[in-house]
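As structure tokens, one chain now follows by itself in the form predicted alone.
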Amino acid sequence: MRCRVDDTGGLGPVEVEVGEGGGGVTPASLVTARAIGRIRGQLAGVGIDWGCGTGLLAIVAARIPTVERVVALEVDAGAVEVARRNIARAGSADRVVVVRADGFVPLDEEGRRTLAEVEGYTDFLVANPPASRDGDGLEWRRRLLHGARRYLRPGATVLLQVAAHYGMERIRTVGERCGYRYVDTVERSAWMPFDFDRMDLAEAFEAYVAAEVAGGPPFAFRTPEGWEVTASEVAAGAGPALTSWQAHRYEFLG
């Protein structure tokens, strides 16, 4: 199955094959793709697409004239092959290389050489990570920000998808302990229902409630009437939970 993404923030439509291992093109993917186009003047040189899935974000970033190279990282072998086909079909194979890696750990020698070449010289990173099933749901993002420090140069731009329901306290501070400064919210979707039919989101929601019960900051869902409600209140029947998928910009301070 193929999916056409028309709004990439002015960088032209992209058609991608959707593979089972790489997941689909979600509302979070669409927001992050648009955000790349919105800040294309801030993206140049060498970039990393962490957890590239279909390769959509890497393709969009590679269309920016000032971008020289994008290293796309993906752990799932099937998704790696799908991403490579999508990148070739988009005409971006000369500027995007897909590396099979577990986080930032390459799983073959060629991948190790590729990442070694950009260590300390990466100008930007884009990522639309999944929610983690432990902690408050942001553990994947904390791990990727920590792991990226080895590759980013000081002043590098990081474009990270973090949905509104995490609350601005978490969004602003997610990278503070490992050298990142929050800059701004680049792009956001309309408020839309949190999809409890998606197993990954349903499991993440359980982590949100547990994090609140443990004394963490409240989450920030909305009701259709516009009231802000916590994850615990939603679990107790406060009504349909809405969220906004968002892409945020951070600066790596070194």
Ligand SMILES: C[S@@+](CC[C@H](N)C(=O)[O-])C[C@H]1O[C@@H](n2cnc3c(N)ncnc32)[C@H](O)[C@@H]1O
Contents of the next structure:
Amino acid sequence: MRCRVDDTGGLGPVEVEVGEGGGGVTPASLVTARAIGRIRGQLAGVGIDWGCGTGLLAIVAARIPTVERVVALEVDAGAVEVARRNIARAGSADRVVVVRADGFVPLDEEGRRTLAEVEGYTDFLVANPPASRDGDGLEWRRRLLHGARRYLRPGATVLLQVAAHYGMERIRTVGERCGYRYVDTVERSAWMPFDFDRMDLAEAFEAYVAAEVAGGPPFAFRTPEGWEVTASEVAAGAGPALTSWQAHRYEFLG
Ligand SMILES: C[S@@+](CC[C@H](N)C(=O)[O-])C[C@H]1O[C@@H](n2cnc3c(N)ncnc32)[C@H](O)[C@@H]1O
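Can I get the form predicted together with this ligand as well, since the one above is the form predicted alone?
Following is the full complex, with the preceding chain placed first.
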């Protein structure tokens, strides 16, 4: 199945095959793709797309004339194949290389060489990571920001998808302990229902409630009337929970 993404923040439409592994193109993917286009003036040189899935974000980033190379990391073997096909079809194969990696650990020799080349020289990172089932749901993002330090140069730009329901406190501080400064929110979707039919989101929601019960900051869903509600209130039947998918910019301070 193919999916066409029209709004890439001014970088032109992209069509990707979605399928085996890597999931599809979600509202979070669309917001992050648009955000790349919106800040294209600040993206140049070498970038990493962490968890590239279909390859959509890497393809969009590679369209920026000042971007020389994008290293796209993906753990799922099926998704790696899909991403490589999409990248070739988009005419970006000369600038995007897909490395099969678990986190930042390449799973083959060629991948090791490719990542070693960008160690300390990476100018930007884009990521739409999965929600984690542990902690408050942001553990994957914390782990990836920690791992990325080895590759990013000081001053590098990071574009990270974190939905509004995590609340601004978590969004601002997610990378604070390992050298990242929140800059701004680049792009946001309309408020839309949090999709409890998606297994990954339903599991993440359980982690949110547990994090609140453990004393963490409240989550910030919204009702259709615009009231802010916590995860525990939603679990207790506060009605439909809405969220806004968002892409935020951070600076790596080194
Ligand atoms: C939410 S999807 C985003 C896909 C794509 N970047 C997009 O925005 O449409 C997250 C991706 O991260 C990948 N992923 C999950 N765990 C990973 C890991 N340990 N290392 C690398 N990639 C991982 C998944 O396979 C999936 O393709």
